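Presented below, as structure tokens, is a lone chain in the form predicted on its own.
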Amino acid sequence: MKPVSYIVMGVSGSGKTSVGKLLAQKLKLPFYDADDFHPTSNIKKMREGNPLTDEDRMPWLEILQREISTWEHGGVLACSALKESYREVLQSKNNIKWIYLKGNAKLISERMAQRDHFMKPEMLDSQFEALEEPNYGIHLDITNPLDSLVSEILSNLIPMNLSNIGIIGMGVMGKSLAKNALSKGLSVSVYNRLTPEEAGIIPDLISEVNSPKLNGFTSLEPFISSLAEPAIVLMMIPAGEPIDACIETLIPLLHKGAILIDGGNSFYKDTQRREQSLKLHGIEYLGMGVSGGEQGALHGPSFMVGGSFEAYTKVKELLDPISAQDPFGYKCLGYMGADGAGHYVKTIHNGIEYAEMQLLAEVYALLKPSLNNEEIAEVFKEWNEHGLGSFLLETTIEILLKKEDNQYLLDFVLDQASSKGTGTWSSISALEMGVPANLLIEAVIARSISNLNPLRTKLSKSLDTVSYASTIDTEMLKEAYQFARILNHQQGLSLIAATSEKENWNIDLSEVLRVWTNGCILRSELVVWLIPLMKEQNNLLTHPEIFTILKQSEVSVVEIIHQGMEQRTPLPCFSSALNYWYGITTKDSSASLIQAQRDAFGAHGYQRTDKGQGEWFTSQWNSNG
């Protein structure tokens, strides 16, 4: 049997080279371009603007068929072959798999203003006449990008085999978790828009994973196509604006049953919107908060998943290989809720997670007076030994110790650290639900402070203040560290608690603490050791041993802050903690003279405690009334 050979064929100016050459590499077979074969009368009678005549090109068609067949593997040609009558030269003696590039004159015809081609533009409009579309192979829209072309031949010329998962987005997390999803042997399709900063990205990671279980594409709609039915599409892209945008693309291309996975930080009330929209199409939709970072995506992160219970069970034998294991043998993949349930517990998950800095920060400005990094990092690694081990702590420690030029790396990071909206969304979901989670809000408030660098530096050189650097005890440091952690985690599980309520989510909070394991920044000997004190507790405070260890650790956080206020270091969560403790253990607060003073100036009524509960009552607390 002869060979195939495969001629891509359109007027001049379709990008019948470009897509030819690319196409032959692809395939491993030699590019021809059938320019090169025209008599020199012919390209002569072209050059001073005359069009061929069949007469003029009949032996230029002769000296091609008669190439091709020569062709010991086959090969691809570039051959306009406008006409019927010449793609049956071509075809004679020959196996030709034809390749059709559609375009409309004008846009053509700019494309060939911008070439140095021998065949001048105004000869375009004798071509289109003369075209006579074939109604057979492979007809191809040029306004596609290039790789996109060639990606449609190939699918057409090569079954390709449909995708168990797609991933919308090839940044840090999203190619992270591609490459996961291939190592546990499924098939993956990706997709990423072509721009001229991210041209290399799909054709870049299709060489470096070099998989027959990875499809490449810059167009969404072969990318669709290439997905198992129902189709599951992970989009990994900002939050806000671009998942809109590209939900809105991707509606007429997803048939119903179809499922799409937002993996961003999004807002939960936008989750629980989008939810409902696609309801309206056919289309679920779950929210999903993905935690690890670029080495958990790659190795195994962790899952909170929001959305109907139905398609998370359809979704889940995809995840379930990918994610990371817990302590106790089970993957760190759990189901939080309906609608929006996943992506809350991740902004809560990272409001917690701003506290944790923050307090490791805290700690590094107590101990940086008197100790250098390399101490600091041996304090860091006896914590992480005995009882405190965290993802956290080990990655400060290894910041501690990295060296530039023989200098430790730390000491030239500017001193403003930035955010994103999942902290900010944290500390306003617990003003709304009114739960008191200061230690989140006050890490929040502590990074804008940070970037009031200008501002600092100057108030800082009008000081006439002496700060005393303290020798710190680093257990009882260590204690008061641990008090802060708890207390931080008992205020975002329930800020957790109080919203899953309010939304009908009946969120397993035990189930969250295990999900956060492994995986996850948030992963920790603290959040395992809460996991079966969660499920006999529902508020952590309440816990006979939890309880113990805070009142235990009082007298070192109070002295930890004395220490720190003589140094004049600022430690905003330490504070909130303490004055959180102080407040939750006070019977006889002071709230007592702001609900008077709330009803001296706006009549809005107090309870009494001579009095029964529920019954309010108003006073005229003006002297002169």
Ligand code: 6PG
Second form
Amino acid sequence: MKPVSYIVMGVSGSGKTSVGKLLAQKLKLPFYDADDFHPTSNIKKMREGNPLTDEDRMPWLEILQREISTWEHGGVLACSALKESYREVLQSKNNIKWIYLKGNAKLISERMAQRDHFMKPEMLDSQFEALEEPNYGIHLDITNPLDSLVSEILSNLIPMNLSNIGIIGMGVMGKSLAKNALSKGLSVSVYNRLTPEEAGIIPDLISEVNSPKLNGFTSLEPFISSLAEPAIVLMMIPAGEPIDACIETLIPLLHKGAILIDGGNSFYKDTQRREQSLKLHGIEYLGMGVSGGEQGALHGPSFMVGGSFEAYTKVKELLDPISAQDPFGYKCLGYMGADGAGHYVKTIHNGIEYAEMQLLAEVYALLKPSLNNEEIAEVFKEWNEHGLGSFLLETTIEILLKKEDNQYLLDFVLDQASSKGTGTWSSISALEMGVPANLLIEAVIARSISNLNPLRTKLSKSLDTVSYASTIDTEMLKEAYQFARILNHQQGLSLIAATSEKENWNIDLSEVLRVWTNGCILRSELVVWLIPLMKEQNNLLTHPEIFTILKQSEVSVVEIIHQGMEQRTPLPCFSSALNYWYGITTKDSSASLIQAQRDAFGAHGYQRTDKGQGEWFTSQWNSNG
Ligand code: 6PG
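Swap state to the form predicted together with this ligand from the form predicted on its own:
Everything in the complex follows now, all chains and molecules, and the chain you saw is the first one.
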């Protein structure tokens, strides 16, 4: 198949060069001006004011015809091509799309008078005499502005097929998902609001992607009309109020049976509420966790879907090609359960992510006094290649080694970590559910402490301490790190299990882990390893293999924390892991005293070890009692 070339034709002064150049830019094709290919005899004749004859033009047209056939990817040519016989020469052996710029003699002669062209205005009459308008191609009225002429060409060239999916919000994630879907052969309509700051987003994306399968919109009505029925619309906009506002605008536009998906990091209770209210309008609502950041969205993210199973099955075949592939050959796309289950699983994914990030930060802090960035990266590389491979570890290695002007960029990053809410929601959920997920909670608190920067700076100045650098045993550290990670994942999964039971979601934890094996931020060898164990034992702590590893790592964890404390390195997540481990493996805990205190000042009652469970007692605990 020959590449398509575009010839913008019309009499001199009709704007062929301006239109051709802009069109070439939009289509990312080279631009050519046919006048540049005239034999010198023709140019001389024209300069002398003599009109060219058909015989004069033939060699020129043949040169052009041969030239076009050498354009490997096609091109845009501005050429008068006034007669049918000329056009026949040009399109023989070439695949040409014709664009005819139509205008009247008066307007064109006014334009020509304003510019210095070797074609003198008086010769225009002979051009109009020669002109045989084509009865094919795209005809444009040149009184319209240049931009709209080119838009008209583009929309004529791109046949408007109904799209498989519509994506609202062309931020980083929305745009990347749209490109990903297009690369998998899906046709995609995209919408972005039209504000002065965002006005360029849709036109830029259209010219960047240059695909006949992409339709761009800045108003919602035609966007929805461009979708195949039932309309599948994915919102990739900030969580909270913007989602509610978007839903309100969409309700009157969507037909019954439409499927609306929220792909943001929304709070699962909001998703439950929205799903219920959209049901009343006959619209299916899916809350979908999308993990993997920009690169994941572009090349294959992990999708955690919640909502009705029927709606999920309708969108599955669209999401399937876009999602990452797991190590077993399936896609990292999973149905988590009803209503808010997908968003809940994504929230806890992020909670675990917070603690995983914090653990790496603590390891970095432990090693920093005695090793430079390159040496720390070497330690991490060894771990990454020998059993602890993970996306976050790889990313951390890249961060450690990144230099700007020959200096480590990380050394210039202010030590204040922001957050967008999912870590806090995970922590609140853990506290509400009574699930002791202390690592993710501590990771949120560590970010809060990081943000008390002025206070930290002030207090540190008032402290007379001698800084002390321990020589950390990296083998012990590796063991301690894996110990803490196992507990972090176990805690997050237990939290999902508890909430799933409360909400009747029936979440399959091994399926959650499978969906996390690729595409997402948590992807790691650990996640892959946990899948079969989770199938054998719903609580990882009681799995013999896990328990043995934890038990054997205890010594290393204690030693690492001891060294960290000596060098004044805060280790909130490592310490939480050890405290949790001690707590969860202690038979007779000090909670007896707590319950006694509760009874002493509030008569809340207590159960006795020497009596049966469920029998409650209360006592007068003070000495006068
Ligand atoms: C993901 C990430 C993604 C994002 C978080 C960061 O799975 O792709 O978790 O969702 O990085 O929003 O959250 P914080 O801004 O709260 O750290």
